[in-house]
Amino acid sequence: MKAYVLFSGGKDSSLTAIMLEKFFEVELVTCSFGIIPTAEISKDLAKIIGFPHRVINPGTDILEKACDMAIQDGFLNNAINFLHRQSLLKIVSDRDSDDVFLIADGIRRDDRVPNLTKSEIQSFEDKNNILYASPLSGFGRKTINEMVRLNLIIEEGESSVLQKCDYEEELREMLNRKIGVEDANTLFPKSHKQSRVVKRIYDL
């Protein structure tokens, strides 16, 4: 069975793909709105961990709506949840057959966003005849860090500096353009580290 893993180039999505490869035919999927070159970055990072990869674009109007939500709310939670759900729906709408497949993401136990409730997951699966999973959702940060240590070499840095290929990067850039860097920065956590995969460790 095919498994499409939402791929940001960070440790969580990379580890998710590695966890699933024994059971599914894994393909990495990156959501890019074309605001910044996340598509090119994601292709290079996908090669590092050795999985086929493709890019989807849910449409700039979706990113615009997320920006408006963030500005109106004064925080990012609803905007990021919205982008996550739209990415999942885009994968479903792009399907080329009625075969059942799995969509997976790198959401962890301690992640506030993005997140789906149990009822949302059940509805999403039933309505679209697909499977959905977050393999890391039962693990805390320390456990995941140990799993990463055994499988990946990563680099870490502030999210405002370390460029990855997730929709949060493009949301930040569009907010910078709409309301200015200073005001946009108030919507993001003051200190938020992200990771980017550098190498996969094959020989344990």
Given for the second form:
Number of protein chains: 2
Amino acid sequence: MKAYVLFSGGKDSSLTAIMLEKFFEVELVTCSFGIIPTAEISKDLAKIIGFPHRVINPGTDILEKACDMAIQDGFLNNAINFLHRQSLLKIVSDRDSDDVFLIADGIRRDDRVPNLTKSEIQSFEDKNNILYASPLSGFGRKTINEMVRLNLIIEEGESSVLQKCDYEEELREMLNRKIGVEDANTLFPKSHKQSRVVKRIYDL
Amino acid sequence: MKAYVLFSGGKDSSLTAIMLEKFFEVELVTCSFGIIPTAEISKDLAKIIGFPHRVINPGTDILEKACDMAIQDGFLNNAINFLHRQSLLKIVSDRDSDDVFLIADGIRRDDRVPNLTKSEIQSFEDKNNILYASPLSGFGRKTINEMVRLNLIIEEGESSVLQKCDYEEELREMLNRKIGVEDANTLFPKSHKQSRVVKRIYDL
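Given the form predicted on its own, state the structure of the form predicted together with another copy of the chain.
Let's see the whole complex now, leading with the same chain.
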């Protein structure tokens, strides 16, 4: 069975793919709106960990809507949840076969957003005849760090410095353009450490 | 790092072990109170899937207490949750080294009991300097079935027929002895399908 793994180039989504490869035919999927070159960066990072990769673009209107939500709310949670759901739905609408497949993301036990409730998951699976999983959601931060240590070399840094390729970066860029860097900054946490894969450690 | 995986001989705990073996030095752990021969059965089932195995016994008073809870409540949830927690704590108190290790169980996304809240997990990890994970809790039933299909041959049947080796069976046996089979039956669901590993399918 195919598994499409939402891929940001960071340690969580990379580990998710590695965890699933024993069970599924994994393909990485990066959501890119074309605002910043996340499509190209994600292609290179996917090669590093050795999985096929594709880019999906849910459309600029979706990113615009997420911006409006963030500005209206004064915080990001709903906007991030919206973008996450739209990415999942775009994978479904891009399907080229009726076969059941798995969509997986890198959500962890400690993550507050994005998240889906159990009933949202049930409805998403049933409506679309697909499976959905968050393989890391049963694991805490320290356990994930241990699993990452054995399988990946990563670099970590502030998100402002370390370019990854998730929709959050494009949301930030569009907010910068819409309301200015200063106001956009108030919506994001002051310090936000990101990770990016540098190399995969293969089994001996 | 070592990972102790709570093992009942069923598909969920077996799959949990297989999922973790890439990342941890897995040892299966079966909780047995010595009421029925779950210790011996679990040893054989552990051999089938190829992992080292140990039996822990939290003490008959714990099983007695769980019985009392079930009788008083008129349902099993609290009793099962209590036995699950006592099993986790017994693994901790049996530790023979100060090294951090992982304790994992086979709880699925759809399982109602046993379960631990996020704050219980946090407290359990911090107090005992260990890690805890429920690797299947990010997966639904159908996804787990697909992963099982690729890795295990299992038999399924009513729990009254198919002897596995979890504390629930011993709880049932002790309730049978205490309040009689008829009354004990009212506490358990009418139909309760169980699974047991028959063979492991190894990678080519």
